[in-house]
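Here you get one chain, nothing else, as structure tokens; it is the form predicted on its own.
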Amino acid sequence: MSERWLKGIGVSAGMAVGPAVVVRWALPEVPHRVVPRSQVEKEVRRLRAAVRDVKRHVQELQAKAEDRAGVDEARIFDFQILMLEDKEFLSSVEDLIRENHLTAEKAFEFKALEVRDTWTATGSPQLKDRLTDFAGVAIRVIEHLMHRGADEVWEGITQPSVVVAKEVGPGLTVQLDREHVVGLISEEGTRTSHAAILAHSLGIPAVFGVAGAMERIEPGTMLVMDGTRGTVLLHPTPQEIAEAKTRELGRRALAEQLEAVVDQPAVTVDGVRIVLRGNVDLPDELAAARNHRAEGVGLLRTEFLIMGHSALPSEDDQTEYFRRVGQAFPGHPVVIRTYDLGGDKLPAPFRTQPEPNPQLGWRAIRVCLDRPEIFRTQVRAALRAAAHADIWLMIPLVTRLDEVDRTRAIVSEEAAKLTREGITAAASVPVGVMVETPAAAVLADRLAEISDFLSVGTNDLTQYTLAVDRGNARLADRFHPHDPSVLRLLKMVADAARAAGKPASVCGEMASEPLSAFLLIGLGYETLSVAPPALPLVKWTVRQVSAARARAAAEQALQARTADEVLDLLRLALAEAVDLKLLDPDARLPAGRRAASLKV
């Protein structure tokens, strides 16, 4: 990309044009300084006092977000409300004051950044979406107590204008006025934070992972906005201009394509249904799943009920989760996929030494067998949530048919307990597989021996067939899961289940996108766990083509030399059903191809 052009993740789509508001939304200054004795009580007053007051205006902002973006957009403020009612942290902020006679603001500043760098250090994705929240309740708090209004920030802004800022929070975002700010970018942020949820519901496009925005962006810079693509421009031209416009006309009129067919089946021109589930990483996204019409959950990720808590939750709380996921998709599964630990995402009494290469390290499943007093309170809250609703469970980093066997025998062990100690339960639960590794692709055949059902995370598929960091920018060239040797590890697979009559689905990345969603119902599966925002777009897309295209697109993707070439091949194939440019603007067919040659 040239100079002019800035790329992060589209978080919610839409396009917008206008000049840039650059917003500096972080911790204020604070001055040191101790007061005397004969004050320090008045000083745990006015943390008290301020703490209330932010609590109230959190409250306020739940409300508003209630009203404007819905009832589970607005329980996404439950957590900043947690905050301000955490006794232990306020408990350590009165203590410093009483200690050392600071100010409260003072004290509090050094008890937040305290926690900062812990959270930051652990590197977790899921945690530094929290740190936003947590950094947004800070920055009120303090600017409170020192008499400053933490939302002036807004204030000035009379003309539709494309705010830019470092990191944006949901308190921030709930406020927005829609008439005035047509757009977000932000440096930091993904599209699990809160506010891309929150964005995504209100309507406003956004873009976040932007580096070196705020460096970049001048004030009053002309910006024109893909929240699709995650593509900044800066200074375009009028003909850009009028292009970005003709691409937002042409995005619209696929969502209203997309709308319309929300409450259809997912079924192929010649008549192949396919089961199209949803990924949920957390509560959050239970919403957008339901609402876009997920047939039940294909990957329930739980290391949400872990990351940023210093102990392992309770069999209840898992229990009462599960049930409450379970119960949200009535007459469909919800596969939980039991705990991927490991490295950051152990609670601190489970820490160990950091490994020189977490990957291929102690995780997921070697942890819960080999920590079984974590895994069985898993498989118990499994148990007995199934009592309820139908529940699966999903072993991530397979490579040996023993785990399995060993988590077979625990589910068994649990449920007989469950039943001795007169607890309500499921007698069993099926127990699958997650294919991530060569091993597991290869062993795929006597795994669907063992196992009720298979399901590929192709992520990290992909990253351990081509020896890849997939978060190694330096390779992010090589990281491809078109890659022929990954297609036939998950031709393998399928097949595989196929022959032992059990279903396989894939849930990684690849199900989530349109041109990869078309290969996979090629290769033979009939079961993809989507993303929920991309839910709509991949069943459109089920509808517009036929299964035996499919089929014939990944014969030829299979005896491919390059992932380019696959690539290549899927798009004259699907191009002979949809139009490429309602799917990716970028798309280009390969000069001198022509989809008949891929005609059935």
Ligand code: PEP
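Residue numbers count along the first chain shown, from 1. The term rigid core refers to the maximal set of C-alpha atoms that superpose within 1.5 Å between the two forms. Values in this document were obtained by computation on a predicted structure and should not be read as measured data. What changes on going to the form predicted in complex with the ligand:
In the core-superposed comparison between these two forms, Asp564 has its Cα shifted by less than 2 Å. Superposed on the core, the two forms differ at Glu88: its CA moves 2 Å or more between these two forms.
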Contents of the next structure:
Amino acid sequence: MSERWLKGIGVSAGMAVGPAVVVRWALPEVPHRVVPRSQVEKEVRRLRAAVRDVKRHVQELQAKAEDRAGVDEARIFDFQILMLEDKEFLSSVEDLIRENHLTAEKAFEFKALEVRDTWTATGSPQLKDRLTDFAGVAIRVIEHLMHRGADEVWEGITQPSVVVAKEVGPGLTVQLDREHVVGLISEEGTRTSHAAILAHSLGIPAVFGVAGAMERIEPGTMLVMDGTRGTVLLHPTPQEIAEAKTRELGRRALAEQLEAVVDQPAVTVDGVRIVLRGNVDLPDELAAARNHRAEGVGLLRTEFLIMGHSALPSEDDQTEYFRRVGQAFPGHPVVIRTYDLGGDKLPAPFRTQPEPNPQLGWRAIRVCLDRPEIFRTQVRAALRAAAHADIWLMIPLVTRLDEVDRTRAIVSEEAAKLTREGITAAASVPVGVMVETPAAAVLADRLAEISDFLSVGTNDLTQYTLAVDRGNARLADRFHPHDPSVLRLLKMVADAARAAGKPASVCGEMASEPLSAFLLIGLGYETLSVAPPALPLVKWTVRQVSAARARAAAEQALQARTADEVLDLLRLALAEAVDLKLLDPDARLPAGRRAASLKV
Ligand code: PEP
Ligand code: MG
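In place of the form predicted on its own, the structure of the form predicted in complex with the ligand is requested.
Following is the full complex, with the preceding chain placed first.
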């Protein structure tokens, strides 16, 4: 990319064109000041009043969020309110005022920085979100104590502008007025950060994770921002602005079509019913999965329950979470993936010697079987939740048959124990294998015999088949789930499951993308579990294609020599049914082989 381009993660779709308003929103400089002993209690009272006022303000923001974005989104503010009610934290600030005679703002800043450092040290992505929420509250309280308004940064925006910030919290996002703020760029933040969820609900295009944005973008710089692709263009030419506007029109046309399919069934034109489930990593994603009519959860990741915490989650807490998710999808299954810990994801209670090859190390089911105390707790929670919902259990990184046998034995033993203990629980749950190693794919026929379902994790299956570390940016252009070797394994698994009469699905990222979803249907998968935001697009694609054509394309793909060849022939086949320009305005069909019926 040239010097005029910046790259981040598109977290809320849409194009925005406008001058940059650079916002510096951070903890203010708090002067170090001590007060006479006689004024200490006055400082404590000032602190309490400020916390009370800020709480009222956050409650107002919550009401605004409920109005503008919805009830689920408004719950994002629950955490900020809880923090303002946290007696332990507030009394620690009061103690500091009393012991050191500090001003309320200095004591609050001191304790807030302490919390920030502790949370940062955990490295947990979920706590990172909480940290942004916490910073939002801390800035408000301190600004209030210093008699400054935390929202003043938004004043002075008089024309449609793109806001650029180091970090954006949900409190500021919900106040954005679309007439004035047409786009949001932030150096920090991820797709699942609270500000991203709100920006998405409010329909404000946003690109987060743009490294160097604050340094590179001067106030007033004209910008074209693409919240779908995650790009920012500085100083665009009139032609680039015109192209951006055309692209936005295309996006809106697609968005309208997507909206229309939300309540329609996912059926191909030749009548094959495809089941579309959602992948849920964090509880925040449940709302999107439900709103997009996911038919259950095909991959409920559970690592967040443990990462960033100093203690293991209790059986009751897990039961409550699994039951809540299960009951959010009545009539549909929720597939709990047992802890996929290890590799680079070893939480504090598990610290062991660093491993030379963590991706080939003590991971996933290996950790669970070696540490039955955590595994059994999770199994018991699943069994208990299964008394109230359709809960399935799925084991990650299987490479051997005995891993399934041992898991099944643990499930039976715990079910019997729960009965003996008189605790309400299901007598059993379906146990499935996550096929994400070549070993599991090659053994798929045997695994299908001893399990209740198979689900392919193509992220890891690609990594282990091609021996390409999925997190290594240097190898990114070698990481191809469409490689013919991976396709052969996918086909073997689908065939093995069908022969054994067991359901098979795909829950890796590739299922979330139209071209690959078409391929997977052709390879014989009738259940896909996809990232919740991608559900409408995948359903829209399913409803335009024929399964017979997908099968023919998949046959051809299996004969291809390279991943690029696979992609080319898939594009050609899909273009017979779908206007590819709608999916990607830059889509190009392979030269000289344009399909006659291509609509563009
Ligand atoms: C996969 O490997 O494809 C998968 C879905 O699991 P994760 O991305 O959590 O490893
Ligand atoms: Mg995996």
